[in-house]
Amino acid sequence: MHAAWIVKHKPQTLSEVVGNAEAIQKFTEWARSWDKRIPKKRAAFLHGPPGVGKTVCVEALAKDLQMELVEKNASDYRTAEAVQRFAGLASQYGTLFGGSRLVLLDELDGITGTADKGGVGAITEIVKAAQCPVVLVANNAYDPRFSTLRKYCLLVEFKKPTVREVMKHLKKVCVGEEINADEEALKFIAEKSGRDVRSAVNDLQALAQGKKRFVYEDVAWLAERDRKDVIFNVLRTILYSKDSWEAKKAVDAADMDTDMLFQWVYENVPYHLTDPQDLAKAMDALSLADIYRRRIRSTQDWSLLRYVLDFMTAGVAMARERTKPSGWIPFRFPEKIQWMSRTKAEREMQSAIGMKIRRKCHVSSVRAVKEFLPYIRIIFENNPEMAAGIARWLDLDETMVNYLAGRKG
């Protein structure tokens, strides 16, 4: 099982935490005030959007002043009672041995639906008369709900690091995996995730684990943040459901033709079916799918194609029945995708001179490609007279005759 490098990687100080360095200079500098005294606002607010650093920032700063850090997601503690039970009581003892200690509310956002009974309420109340600092944490510190508590709160926004910033974390996680990674690569990475840390590096495992290099052909091929979000979350119906109607059904959420939804769930089905007689069954459901996607293609006939999909979903969700939970697992890229786009651009060559043989030859250009072309290249390879010849004949121009001479020019 590998480990999550959004865990593996998380930065252990507040020097690691990456960008914000302003926010992180006044929110440190807040909770040393309160070495002094109880300073005017008893708990910082911090706030901006996902994966930027706020709850890793908070847990570094407890870290580097060896405080004792209770932690609770406030989203779980929606009645006053439930908080006021956890956060009242942390608030207002020390610690066992006479240190300093930090209570963090995270994810406040989640106590503001409907099923919300007072939990706000009481934690302005705690705020208002805590004896050791409080850090609450949200994406949007300026919900209506919120108005109340922002009074007695230090507010400290972050904001999205630079790509500049987030590549230069991603680096540091690849030196620590031992990939050597091309700056172009990270960079692209950095810029699809829309800035977003967390979201960055799980890209970044989910592309380069197991390589020892990583470059740019590795990443040109992905679609935007908002696409690889909703493939990730149709991998997860089917090969997690319990439900065949449910796995079926994560198809439409798909954004992507049958045959690339066919190469996603045939890439992870082996690192997330780990029982030999479960991951057996879904290849088997796999392999009918195939046979149909096959005959659809020989014979045009698409009313095949709810064959195909029943079997790479419904098929594969029913095939798990022995595989034990493993813990966080990450999604895959599909190898062939890659592969098929880094070799985009010769296939693209090929098929062109593959046209110029047909003509003159009277084959089909698939044919020419591969019956003609390899032997081609070796005449172009090692008799530049005859080349000269064979590219008149045929009409080649410059770059397609480097191309056959193995000239990268």
Contents of the next structure:
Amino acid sequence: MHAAWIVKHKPQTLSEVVGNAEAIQKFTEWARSWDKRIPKKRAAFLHGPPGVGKTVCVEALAKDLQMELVEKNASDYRTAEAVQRFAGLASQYGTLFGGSRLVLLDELDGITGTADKGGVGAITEIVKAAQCPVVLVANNAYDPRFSTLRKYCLLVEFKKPTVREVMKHLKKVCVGEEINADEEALKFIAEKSGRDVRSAVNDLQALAQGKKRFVYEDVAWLAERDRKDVIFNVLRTILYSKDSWEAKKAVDAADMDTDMLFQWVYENVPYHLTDPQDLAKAMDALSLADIYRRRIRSTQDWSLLRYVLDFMTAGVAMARERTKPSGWIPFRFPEKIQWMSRTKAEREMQSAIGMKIRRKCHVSSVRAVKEFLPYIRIIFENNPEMAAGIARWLDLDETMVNYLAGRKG
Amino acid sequence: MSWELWAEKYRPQSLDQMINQTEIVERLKSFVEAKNIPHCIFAGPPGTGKTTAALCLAHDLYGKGYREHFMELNASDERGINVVRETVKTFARTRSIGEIPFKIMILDESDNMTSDAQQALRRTMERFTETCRFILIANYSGKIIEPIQSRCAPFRFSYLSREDHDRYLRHIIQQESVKILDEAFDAIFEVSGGDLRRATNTLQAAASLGRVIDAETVYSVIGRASPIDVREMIALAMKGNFIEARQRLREMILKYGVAGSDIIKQIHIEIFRSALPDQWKVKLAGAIGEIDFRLVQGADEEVQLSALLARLTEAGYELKRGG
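And the form predicted in complex with its partner chain, for comparison with the form predicted on its own?
Full complex below, order starting with the chain above.
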């Protein structure tokens, strides 16, 4: 049920591959030329950044041309012998039934270290003698190790697709998953991935799976994701360190926003400090950290920040006394931050109405939202006549009226 | 037909119309007679007439064109230090034309100003005393810095008595020809606790349902406007399911915008209504009071209340062990 979307929605034919039209054409022409005679270059060397569709192209081409694909990757190149084994198997002969065969050597970058000595040399020999098309795939074809090999290969460069092209693919995936997705949300993912289709599709799955509608607010928090590893390390130290100094130090290393880190700690504490007494102590430490945050706000004295940090790091770490160690517990993304980004549009609407109320009722817009809005909503849901009068009086526009009456759009 | 929000429509225009805070009103009236006012702090809970008193004072002092002579700033919306510097200065420095030589600056929700902004305000207040008098409105005067407090005449507003509360509502009911049962007044007072803004909003929302207002109507309005269900949340916490309890709390605060102060009030009531041993009630009252105090200081509602929930989880655990 939860197959990886990157596999489930993999392009089945070359026409479905996003971007790189030129490269694909060059590659196809070369592959077709084998029908007439063995071309001068017996291998095509597909190179370019990760996640741009190199391997996918080879697979789709094999399908389009009805060739048998023999695939090898990094682990098969370890030694010269290993390479020889499949070389003999794959590149010397045609298939038993007269069809044609395509040999794919993927992840050539993976050949490293002494264990692979001779690996590249052996591949060069295979290419020189190949009786069927051989395709090499690597991120960087200009690595000095490949200098000899390169001479025998048709170099085909794959470039990053455009944001539009990545979006097009994401949209196709969404259609397949019956998700109604906003352009803006897809654009954000496409950009965020650095135009890496694989990572974009993985992000899409993580964020949109199980949803009917997928909007910008669902992805806005992704902006933080780059920092995920950093955050996880800090969290691990805070929640599991036995040393108060070490817990405090973790934050220096992270160089991250205190409020953001606070949300992460606050979210995760109850999952990791399960003993009720430890939990109460840790939550009290967070409560004190929060008090100092408030004091900083009102005094603007940022030297108090050290106490915020003390409580949210060492304070939480030292709360662990009785909780028994358990297996691996995943860290959770702060729900409040997700909630804030999900409800951004709604809160903006409320605050716009708050501004209208403020003009008439001598309260701040913040307080208007809290103290008037819930009652106004009841009026709008139940009494159109009274609602119309209030709408006129407050000078509300149509979208505001619809919002208050609980109507969409 | 003209419909407005009743909380505004029935706001008293002149000190004579104010039904509560009689001592304060008397003193303010004496200012009007003397045609002079000091800087003032109006402190007290929401919905007790602080802003109204300031507006009425300005109205009675200047008469018809009173809007020319005062300015209202809300510190929650524009609390920056620059606003105080610029807006307040520009307004305060020019002399008022007319019989009364000063203007009035009403700074609402001024306990939300940073202390830097308050310091700047203090200097402005001193420099322009001749041309401008300040009325600072706050829920907690304690959050206003000492040097400002010492320059202001303090006025302490308190919740309305049941009698005043009902009198005010009855006036509205008469004007709007609302049909209501007496039991509804009990219900409204129970939830408003003498906060007239909340009482009036509740009344109007109940009236919008278009039927005779009884206690049940009031409760259903409250339930929808501010759905506080602490009983189950407390039970979850005490059973050891802190995570689920926190989830309930979040829903109340984030989704429904229920005020933290209302939630803690309800928790306090529930703990004493519960079947817990009496020593525990007292012990927990201490914990609740401490968290309430932290809330008053302006700390984050969700963080503070979930710290309280964690204490309840701990209490539940110790009780089970027979502690």
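If you're wondering where the values come from, they're calculated on a predicted model, not measured in any experiment. We call the rigid core whatever largest set of C-alpha positions still superposes within 1.5 Å between the two forms. Numbering follows the first chain given and starts at 1.
In this overlay on the rigid core, Phe311 has a C-alpha that sits 2 Å or more away from its partner position between these two forms. Comparing the forms between these two forms on their rigid core, the Cα displacement of Gln350 reaches 2 Å or more. The two forms, fitted on the rigid core, differ between these two forms by 2 Å or more at the CA of His362.
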